[in-house]
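Here you get one chain, nothing else, as structure tokens; it is the form predicted on its own.
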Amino acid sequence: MIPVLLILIPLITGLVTCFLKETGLARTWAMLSALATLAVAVTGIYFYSPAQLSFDAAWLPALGSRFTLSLDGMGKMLVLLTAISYPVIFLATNRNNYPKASSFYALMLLTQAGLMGVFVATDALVFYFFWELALIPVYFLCSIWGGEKRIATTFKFFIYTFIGSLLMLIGILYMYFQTADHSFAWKAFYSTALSGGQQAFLFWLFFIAFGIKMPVFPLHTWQPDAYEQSPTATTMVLSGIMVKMGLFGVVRWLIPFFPEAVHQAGHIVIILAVIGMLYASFIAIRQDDLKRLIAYSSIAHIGLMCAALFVGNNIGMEGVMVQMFNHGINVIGLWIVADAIEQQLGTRKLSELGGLAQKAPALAILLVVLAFANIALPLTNAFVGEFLMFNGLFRYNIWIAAVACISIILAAVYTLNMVQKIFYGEPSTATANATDVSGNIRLALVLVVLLVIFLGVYPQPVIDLTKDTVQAVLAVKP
């Protein structure tokens, strides 16, 4: 029963939230349903058989798909990512005023529903039902809580995802009628035969929405307007949870049952990851706001992974495994320190700001440790992981491993440029009354920081989590 909690919880709740017309109130009830969602989390992964973390009820048995639902390595993990961001979103946002409160609240955990229903569902069905449930919710937190280029930013965002999740349904129809049942689980899609050629084109089918989700480029290009217009909190669950919708599908939907195309594809789709980091770095040093410095940022990390997933070796896939987790926990974090700074100084344009570490010591503090952690320096939880996709991309290829061995150069310029931009020299027009980040924001800022040292000094709990995982998913041979 832990998966169906980890999917009723925030959508029970989220639908009562619907109905709370104190803001004060939804706020609580938002938060506690996150708290509960990471106890059962905790308590499932932690003190629960593999043989207790599956689910299997009729659901649509006319159309041969059931509500099977799993916790597997990989879906451990990324559970575990979403049940700890929530509590941390909501706390950092806590002081946040959002028009109709309890609407968003009741959306966040609508969405949190659908990304848990995402990393447990083992029908394709079932699968793409709670990938349209993560996404509806965002459109209306978007649409409704946004900037000033909101509406426009909105729209282009549901064409991308639409395309994506209308090329994803059409791959999954097909393969359900290649089944010999006529089925949507996925242990009849593995057992399926394809030919070389069908695989080569649900191969893109399938890669297009999943690459849109992550996003890689050159699907890219809807993700910098929409962190940038998104309310705060959802640009976090965007950025730290939602993006490893793409990388989760490639690893469970993908790579297991086109393992032919991915051999033949992948090396596409290792230079297009590669150049999309490069890409995105060199834009990432021109920004001046800083909402799409950090979205930028996002790209070139998301292209490491993409890259590593594609390279055919263990120590590559452990690395995106470990990564996964540790991006989501290190962007939330820049989040925060970002929303801080908007809400207090009214400005994100680092241009504006500067000297904001004689004002604001402890902030300047927690942010240079995240900043550590966007640069992959050793004892921040980042470095494990990016050696060791490096690794695996040298492994794979020299020559394309040096080449996105110098987006490791470019993160280093625009991430300290950024903190000597915002914290040091004199202190602006912006900053000359700013005061000090305190309670909720610090709170939630020392967590994720502890996380990032943590994780630095001792990745094991991922890796042990995620190691089965990477070696089902290689045992796959073309």
Second form
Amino acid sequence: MIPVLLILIPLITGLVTCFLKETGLARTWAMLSALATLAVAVTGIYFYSPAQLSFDAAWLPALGSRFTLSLDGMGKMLVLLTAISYPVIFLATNRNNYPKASSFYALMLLTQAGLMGVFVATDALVFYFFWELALIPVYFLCSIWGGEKRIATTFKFFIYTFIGSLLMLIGILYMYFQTADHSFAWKAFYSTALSGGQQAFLFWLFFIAFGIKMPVFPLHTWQPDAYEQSPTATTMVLSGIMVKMGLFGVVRWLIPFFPEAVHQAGHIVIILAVIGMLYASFIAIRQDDLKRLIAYSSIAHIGLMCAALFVGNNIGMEGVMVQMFNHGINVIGLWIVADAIEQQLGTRKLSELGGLAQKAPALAILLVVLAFANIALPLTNAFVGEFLMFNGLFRYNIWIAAVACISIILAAVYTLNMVQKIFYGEPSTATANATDVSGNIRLALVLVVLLVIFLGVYPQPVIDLTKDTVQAVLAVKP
Amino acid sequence: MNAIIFSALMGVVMMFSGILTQNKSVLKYIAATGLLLLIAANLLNAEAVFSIKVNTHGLISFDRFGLYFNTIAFTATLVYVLLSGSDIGKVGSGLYTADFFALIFFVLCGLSILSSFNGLLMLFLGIEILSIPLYILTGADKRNLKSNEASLKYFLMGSFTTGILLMGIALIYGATGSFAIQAPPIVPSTGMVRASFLEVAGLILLFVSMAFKASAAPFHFWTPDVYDGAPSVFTSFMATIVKAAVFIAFIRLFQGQAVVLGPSWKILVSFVILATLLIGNVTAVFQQSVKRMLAYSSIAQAGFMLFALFSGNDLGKEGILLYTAAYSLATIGIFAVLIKMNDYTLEGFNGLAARQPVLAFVTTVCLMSLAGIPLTAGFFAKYYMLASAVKAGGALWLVVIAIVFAAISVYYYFRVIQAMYFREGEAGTAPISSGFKIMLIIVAALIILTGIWPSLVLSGFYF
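What I would like now is the form predicted in complex with its partner chain, since the data block earlier showed the form predicted on its own; can you produce it?
Now the full complex is given, and it begins with the chain already shown.
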């Protein structure tokens, strides 16, 4: 029953939010809903038996699709990430005044319902439904509350991901007709034997969908614009949680089904991902816009995760699991900082900032911790994940690992450059009257930073949580 | 037989009720009641409770598929009459409301024949009974030059195609000596059908004329002009229910006859699908008028419906039923809103969400359904079509291309959503009654319900 609740709470509260006319009420209601989901997620994951974590009901008997949901380790981890992120996001953007706030919060909650559904679905058609359900509210969120170029940008993003989804749909359909009993169940897909040729093209049908969502080079072109133009709360959802849908999809819906194709095409993906890492890092160095910088840095980090997914060893996969969670936390932290700066100073251009450390010491300390996490310094959470992933990559191929490692140096370059330009030097006209962050934003940032340090010192909870998925996925041999 | 007889009778009733009353809303409710009776009569027939027996000597035969299609088409017409019925009275001088309703019933009579014909002669009759009222409806706004032009164009092109149809029937009759549409026997030694050149030529002529009626490329040229020129309220009817009827006839005709063409059948159909998808979608992208865009989009949707013909399996037949329901509901919904708009261009929709949130929301649901976004009926409609093609095998490339076009269609459908929600403007509408809004919400609810649970439409087919 737990997975159903995880979907239903945001779905129903979201629909109710549509009808709340008052901004403050909608805001409080959304926050309460997010906290309720968090409570259900935590109790469900830590106090309930696996049997209670799955659900099965008839849906479309004629098509062979059942409404089955279930939580495995990776699902639990991503559900937790989603459940934790939402209150933090609502907390941090509490001050932002959105026109038609009730619709805004309604769409945010509907997105959460879609995300939860994606992470718990174990029927391909149900998965596809939620995959789209998560996308549609985001389309409206970005197009209504986004920046100047929002309409064109979001449109590009939508069509990009829609093509990907449709290709995946063909893949799902093809798989469906290959299964022995014509079913969409994960198990049925898993136990279907496919020839090498079938695997090869199915691999790409699925991978393009997931690759666009991540996004992995060269399918990433929608991402920087979309992140830049979206309202920050939505950007946090997009980059913190939604990109994980792509990685999740690969682990759940691709690697177990097409082991041979993964083995064959894996190196192409790894090379693309590594190119993307370096490419995005170099572009990030040249960015003047804080949001775009974080966007490109995110592409670089996702690239590493994508590469590590395909190395086919324990360590790399474990690293991805840890990093999926940590990247979500860190990037949301960075967006909170970007939003705080933009809301207060009215600019997010690095060239117009400077000397903020004197004015806002608390913000400076918090951002520096997040920046360290972005470079993956030891004692921050990202170190654990990146270390494991590079280790996995190293075992796969030394040269690829060596090239990929350059991105660490580049990450230090752009991240420290960002810190320097924002906080040091003489205060600019924009920052002359700046004050420190306070209230909700400060609380949200402190929470994020505490998580960063805690998981940096003691990452075992995440590793334990996802152990079963890692073993199950790697047990599949071509 | 119930459907054919009752629809013709209702047509006559409507004509005479025009003498008794000129009150448009009374006429509208007479028509709605007539449709309810028609649905009931057809259901009684489908459940074999009561049906009028007429010995047609095998010219007509009723099967579950055809009767179920009738139910869907009549229900869609009912929704159409309830939504746009009051706008029918506003066409032209407003003196002929009853006659317009009568013509709609005659179209339904033609539709019932098309879903049950068993010989080429009945096919011809069905097509003509269906088409002639449409020529009149197209030109209903007789003081409007565009309407006149469209009507004349439609009539000339339609008559020409009817000529082709007759020629095809004549050739087939000449070759086989029968009007039967059943599959000819397969010769065991070759595994193929022995077909004379005349028969193949006749069949291709039939294919061309049916493709014309279904507005499939490259025989689609009449569609944009006719749909654009006709009064919007009739375009809505023509683009949905009538078009679906043609598809049913198309499938009925070729499910037996396809074997005559052998392997070239699939090549022929896939060429037509490709051309239809290409022309429909690509041209729709460039339209500034929403009405014209919908005309091209109806060509594009026909491309998807053709997949049922291509795959020729049960999944395709179920799919065409679902497609009919989904596509008709969505298009009728959009047209109902479009008729109320002062300005049919995209700019005319700017800012509609702020002024008329219900209209904008329902239009959005309808557009999403046309685009095939999950959670709407249109998704399962497209899903069945693609699934039937994948099941038939050997056409994965065609499915992939169709998908690309589906993504292109998102572009032009979503431009309307963008105009309504994201752009500022003063979208002007005619006064909107709350009854109209409730009806629209019911349409949207039906679309979403079917999108979550397609058995809503299909379960009736199985029981």
